[in-house]
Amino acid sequence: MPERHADNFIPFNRPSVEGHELDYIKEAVEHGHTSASGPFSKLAVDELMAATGAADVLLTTSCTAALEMSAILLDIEPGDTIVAPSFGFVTTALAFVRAGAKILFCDIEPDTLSLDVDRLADIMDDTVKAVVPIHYSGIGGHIDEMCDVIARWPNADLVEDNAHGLFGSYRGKPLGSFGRFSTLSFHETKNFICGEGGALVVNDPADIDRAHVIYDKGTNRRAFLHGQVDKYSWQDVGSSFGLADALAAYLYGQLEQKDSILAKRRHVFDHYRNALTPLVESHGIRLPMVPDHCQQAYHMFYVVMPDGEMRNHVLRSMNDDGIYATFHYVPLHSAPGGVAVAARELACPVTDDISARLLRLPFFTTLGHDDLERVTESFIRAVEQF
């Protein structure tokens, strides 16, 4: 592993203030409200809500929060069935585990990376809940097919897990619109971030009433601010999901330079991508497949690798070189943690070998030219080393 505080270390991410960042937060304090609902958090709402034509979205803690509070919107309880991508974070299926569900792990498509969605027409069950998918590097995969699945099944809905989706969009409609729920991330490995946070999106009005009583610890305070009631108190399940206003702050400080920071992205992206073009064919890497229908989010860059031997030997080439590339999901179906939740046993024969053989290089959006070309290069000399 290379030394993270070298002068010339490159890391993986790097977080960084894109704009009025620093000044909202000192803003935040000095108003006085700084836990959450607050103004900086209402302006945030607004810019995800027109981001992604939502009928409500509701800033949380992290992404892993928002999952949670679907869940609770679903009613989800042991008995129920949820399905998942294998190749994915353990929260999207941890998050309908703590409500008692037990997980199908779903393999993926070896183009996009994303659900495959004929073996999701083979595992769907009278079981399942809910469909979680997620929007891979920001694309949307065959998500009009997966949604022409899920509606032959009644009592299954669709959440989309849109971590690393944000401003991406499919068919000309935005990731995350596609769900009765979908979930944003801003982490800080995220494109837009805040340290910690996440959000739930609600695409249906018939859920906002209730996802706030479980936004605001089972209370209908909302209903009472609205002036709605007299007094508010307890009427449901919830917990305190909301993230506080001066983390909002520095989330609405980055979504004020979303088109800066997307075209920071897009930059880096693009130059990785034409740098490597080449070995496409002289060494039989596989580059980002971003199908015509679909719009990124310039969330990463991957490079599938001919096999785990090379894809091994490159990362550590890389680190040697001071440059902190890595590889990405463990399979989840076969995790000691999946195994003891799986509703069955399913393989997943395109997870198990593309996370055997997937590497990310640094990816963040104050990525300068002179790193660029000094990592692609790094990238060039060990898999031509090989």
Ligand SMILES: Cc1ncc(COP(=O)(O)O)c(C=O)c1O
Given for the second form:
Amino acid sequence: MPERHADNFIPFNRPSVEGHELDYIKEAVEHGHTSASGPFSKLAVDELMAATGAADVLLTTSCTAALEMSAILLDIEPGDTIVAPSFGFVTTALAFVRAGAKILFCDIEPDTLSLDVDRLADIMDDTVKAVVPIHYSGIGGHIDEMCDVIARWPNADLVEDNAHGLFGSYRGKPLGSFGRFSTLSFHETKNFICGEGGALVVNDPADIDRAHVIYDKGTNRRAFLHGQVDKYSWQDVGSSFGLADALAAYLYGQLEQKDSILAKRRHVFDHYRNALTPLVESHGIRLPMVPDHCQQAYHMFYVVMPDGEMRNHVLRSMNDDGIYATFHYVPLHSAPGGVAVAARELACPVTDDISARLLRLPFFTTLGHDDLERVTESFIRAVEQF
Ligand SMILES: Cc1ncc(COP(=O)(O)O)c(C=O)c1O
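I would like to compare: after the form predicted alone, may I see the structure of the form predicted together with this ligand?
Let us now look at the entire complex, which starts with that chain.
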């Protein structure tokens, strides 16, 4: 791990203030509504509904919480299974395990690193209640084909883990708009942030009322606030899923700067891609593949190295240079927690291979030209020294 406090240290991620975030947080506190569902939540929800075309959006304490809400909404119970990518985040699967489901860990395909649709077709069965793909790196994989496979199984719904993909699109349609539900993350490592936060995107209007009851600690508080009942009471299961309005204020300040944030992130991506492209031929590295029909969300820049040894060497060497490049997901299917909840043992050779070879470069909006040069020079030097 590099020395984080050194003057010239380049972290993997650095949260930034892009517009009026601090003014809005102050305003939220002074206005007096700092808990969930306040005025800034409404503004942020409006932005997110416009971006995704959703029937409703509920701001949550995290993407994990939104995934847990989708598990409750789908009535997941013991005996059900969920398909999730082995090359994925723990809670993409764990949110459903908490409701009693077992997991079918599916492999990814090597070009976009999204769920392998042929493998998906092989492993589906009638216990599968949901397929939960990740749009890795904010790039939609083979969504149409995936929807075709899922459509053959009437018990199964699509829940898109869109933690990386806000404002990305697939064949002109927003990522996150394909599933019955999709989820977003505003964790500080994501494109649009508020420290910790997330959202449940509800695409079927029939799910809206129950989603709000689950969100409001199992009560019909929203119906009460809308004057539909004279008091609110316990109706269903649920929890305290709402994002504080003080954090929604932070998030709204970021969403307002959508174009500028995406442009800065695109600049970082393009710099890395242009600088590293010669190494594709000369040293066999692989850069992110963005299919023509996908608009990516500029969430990260990853490189797939020719082998794990070179990946580890480059990581060490860059870290020695004070640059926090890092690996990514450790396969879920062979991790102790994953083995314990697997519906059956499934091999995921592409996941194993990619996980050992993938490296991510620092990626945030305030990386200046000199920083970007330092990162790519350090990377190239390390590759050439190997
Ligand atoms: C694909 C994916 N899903 C879910 C999460 C969890 O997000 P949160 O920290 O908002 O719960 C992450 C976090 O990095 C992620 O990468």
